[in-house]
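Single chain ahead, by itself, as structure tokens, in the form predicted on its own.
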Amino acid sequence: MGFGRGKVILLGEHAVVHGCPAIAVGIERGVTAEAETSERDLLRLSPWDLSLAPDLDGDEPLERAFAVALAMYPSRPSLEVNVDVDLPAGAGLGCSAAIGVAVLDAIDEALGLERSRTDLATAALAWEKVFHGNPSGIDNTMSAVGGVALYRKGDALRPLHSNKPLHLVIGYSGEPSSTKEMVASVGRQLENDPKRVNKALEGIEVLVRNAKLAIEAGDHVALGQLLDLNHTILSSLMLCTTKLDEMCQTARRAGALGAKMTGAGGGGCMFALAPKHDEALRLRDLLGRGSFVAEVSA
């Protein structure tokens, strides 16, 4: 059974595309996949009821990504890959990366191949490029490896450790988000107003470095304050929607230590940091449909 985790970026999204570090966590909700030999290559995805053949020139990104994945196995039988997706798509939780990791993991298993989760993450980057053009690499890496880690594009993942788990509550706005469009938007802002945007990116980098220390020290109060500040900077880059802002404010008023949007923005998800598990369950119920708790050990 192949498996790819969803991910939450704690701090540093968008800045990570421009060479700054980010901190992300892998969550245990994600994507599973099974591959078996078949008469023809086919990708089936539930709960979307999709059946797709590989096609490098296809209109559907999943067709192209599946073709890219199969091209990594030059000598192989035809394969049918059945995928079960337990993440919202286009929501900032790394759904496309989790599918890619799960598909490659399942194919490896079906063909009797073994590779490390780190190598699996590297392979899945080619899948991600089909969807996002210039991905940072953080989604596929966290999907394959999990845990809590500091990530900088082009560098090895640096796991972070703490004796206190993170109690996260993830809320879905119901609004679709396009990573490619949001990354392009920040790129245009950087080109048109480099002083303002570079100042924002530098500010995010400072927050990430302080958050690393807070996580390692188990200081979740300080971490929550840093999350709020990161959310404010992302909002200044026109990445946050009214719905996401309202959800973050609701969580803070209800006792969350901090809350912010996560992922590309323009819709998708937010998350709140709760002081303990029981509080996380209460915040989940408050944030409503589509919300869930993720307990992450660093």
Second form
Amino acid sequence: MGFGRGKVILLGEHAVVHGCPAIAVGIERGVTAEAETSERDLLRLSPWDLSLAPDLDGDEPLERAFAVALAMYPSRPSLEVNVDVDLPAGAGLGCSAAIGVAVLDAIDEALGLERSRTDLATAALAWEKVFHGNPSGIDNTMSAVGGVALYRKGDALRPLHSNKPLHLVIGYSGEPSSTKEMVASVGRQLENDPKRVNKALEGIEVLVRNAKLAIEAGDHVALGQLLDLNHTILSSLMLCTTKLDEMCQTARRAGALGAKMTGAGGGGCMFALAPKHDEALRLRDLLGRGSFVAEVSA
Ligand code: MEV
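Structure of the form predicted together with (R)-mevalonate (MEV) (previous: the form predicted on its own):
Everything in the complex follows now, all chains and molecules, and the chain you saw is the first one.
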């Protein structure tokens, strides 16, 4: 069975596209896939009742990504890959990257090939590029490798260690968003107003560096404050929605140590940092449909 986990970016999304570090966690929920030899190449995605043949020129990104993935295996039989997705799509939890990782992992298994999860992450970047054009690589890396880690484009992933687990509550706004469009929007803002946007990116980098220390020291009160500040900077880049802001406010008022949007923004998910597991369960109920708790050990 191939598996690609979902991810939550704790701090540093968007800035990571422009070379700054970011901190992310891999979560248990994700995508599973199974591949078997078949009469023709086919990608089936059960939650959406989709059956797609690979097509490099297809309209559907999944058709193109599947063609890119198959091209990585020069001599192979025809393959049918069945995918089960347990993540909301277009929600900032790395769904497209997790599908890519799971599909490649499943094909490796079907063909009896072995490679490390780091190499799998590198291979899945080609899949992710079909969807986002200019991905930083954080989604496919966290999907394949997991844990709690500091990621910077071009550098080896740096796992972070702490003796205190993170009690995260992920809330879904129900608003779909496009990573490609949100990344392009920040790119345009950077071009039009480099002084303002570079200041924002530098601010995020400082928060990420402090958050690394806070995680390692188990100081979740400080970490929560850094999350709130990162949310404010992302708002200034017009990446938040009223709904995401409201959800973050609700979580903070109800005792979260901090809350922020996560991923590309413009909709999708937010998360809150809870002080304890039972508080996380209470916040989950408050944040409503689609919310879930992720306990993450660094
Ligand atoms: C998307 O999950 C995170 C972004 O920073 C894009 C990327 O890093 O490729 C918005």
